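We begin with a single chain expressed as structure tokens, specifically the form predicted on its own.
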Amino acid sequence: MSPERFAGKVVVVTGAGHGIGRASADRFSDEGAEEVVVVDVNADWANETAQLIGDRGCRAHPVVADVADEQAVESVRRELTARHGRVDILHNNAGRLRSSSITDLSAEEWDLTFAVNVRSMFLVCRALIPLMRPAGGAIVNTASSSGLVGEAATPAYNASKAAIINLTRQLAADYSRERIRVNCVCPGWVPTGFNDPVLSHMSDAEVADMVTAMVPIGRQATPAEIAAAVAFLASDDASYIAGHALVVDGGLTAVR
């Protein structure tokens, strides 16, 4: 780990009050950023992510703000512009699962997983794109092994999930000529409390006899590995890297 790879660099993470969102800020903070920041829409958590951060001598800024919603997202864009005129790295991370066959998934439960999982990018990179446009930088979305595969109950995660890693390569295909890189990450099982919905019918044992079972290395992923993928990916070190999907599973669509 480089503690200067973000020197200098105003960072933005979505859906950072938790899991894989915390980490990544974690891991932007610790390797020099001028300041993360934590957006959630849970102000308990994103306090608590910029607490964490600061107690460590790092700079963090906590916004609170559903990025659904168009008006909380433009609301961030005003803040973010006064506060510091450009926006460097962005790493769109709010997303929503619920578990369902299609034949009971409700028009609004499918609708609501878009809105969290897919809707935010396209608001939120439409709002900050122009902040990065001046110096460049680059944007990693969170997106899912399970966007590269069909699971079983999960219609609406599952196209959502695919849908974020093509929008990340249109992205990729509109913006790198303006030196603005984007490609996505792509995990795998991780115990963060988000596959909870999915897991709420097994035990601990269960859940881990079913990972050591599913994927080849045996385990769930760290939510600081994930992070570490979201950093590569957001330096200088993947320069020449965009419209990718990067896949962290652990061997699990590999074996599918």
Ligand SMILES: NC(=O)c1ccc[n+]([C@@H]2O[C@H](COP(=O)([O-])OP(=O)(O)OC[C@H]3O[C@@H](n4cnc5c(N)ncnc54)[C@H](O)[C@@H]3O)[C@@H](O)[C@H]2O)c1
Given for the second form:
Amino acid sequence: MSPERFAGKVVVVTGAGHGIGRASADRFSDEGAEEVVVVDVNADWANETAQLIGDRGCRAHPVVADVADEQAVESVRRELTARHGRVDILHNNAGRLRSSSITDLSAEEWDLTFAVNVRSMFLVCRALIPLMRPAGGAIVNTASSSGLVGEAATPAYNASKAAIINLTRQLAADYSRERIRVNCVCPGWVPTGFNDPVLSHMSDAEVADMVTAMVPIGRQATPAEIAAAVAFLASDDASYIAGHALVVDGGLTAVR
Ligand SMILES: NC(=O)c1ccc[n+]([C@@H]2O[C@H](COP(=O)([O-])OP(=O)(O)OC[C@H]3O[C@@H](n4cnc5c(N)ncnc54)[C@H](O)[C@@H]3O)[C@@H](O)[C@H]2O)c1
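Swap state to the form predicted in complex with this ligand from the form predicted on its own:
The complete assembly is shown below, putting the previous chain first.
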């Protein structure tokens, strides 16, 4: 039986239709959230996550929105204002990854990566922090171990994830005194399909061998293992943690 750390909380998770976001939405609902708002650009996936949570007898509400789009985020804000009038926990998680050397990278792809990974966090925080202010709350951003070290062939992704880590610190500087704690998680390898654009030349067995060699724990994380760290940072168990980048990478960046 999970502790009810999120009883009575309104939780918003972006990119909650699949992978880490779905696991996080699942975890918040499992720990008693009043409602998890499942935001995703993919309507089928958003509905699937909400259905899975609903089937367990918990409350989830799907919202289809591209979180890189200002008008779409504004309509999420309006919907949440009308529906609850408040937000207690926000997990900014939607992301985009494409592989390219910088000399082959188009300006459009650079901008799109920063739009989905960083601009989205600006837009969503700008829209929802006013709904968190009266009661306080917690924001957890999904950064990446890729934001901590340089990696081959992902210049836009690497730079965008580093930006998320420092945006997290900046927001902690501004909002901790208003009882809104802001932190981020830095996952390593998680087999959600998200990394397919950089792994398309490798078989599953080759990926497994590579990860075993690179990662001291010797395997990829499950989405649930990342969600556990997100839930910790969002909970009162982390009541004195702000502006922190929690690395959940099986030791990957500890040994590089
Ligand atoms: N999988 C990994 O190995 C890994 C490692 C480190 C960090 N991350 C980060 O974790 C986050 C989630 O990745 P994942 O592995 O769960 O990927 P995923 O592809 O399984 O899920 C991403 C979800 O985000 C949604 N999404 C994408 N763009 C969106 C947009 N503009 N607006 C709203 N929703 C959008 C997708 O539809 C999808 O449901 C990303 O920020 C990613 O950078 C993943």
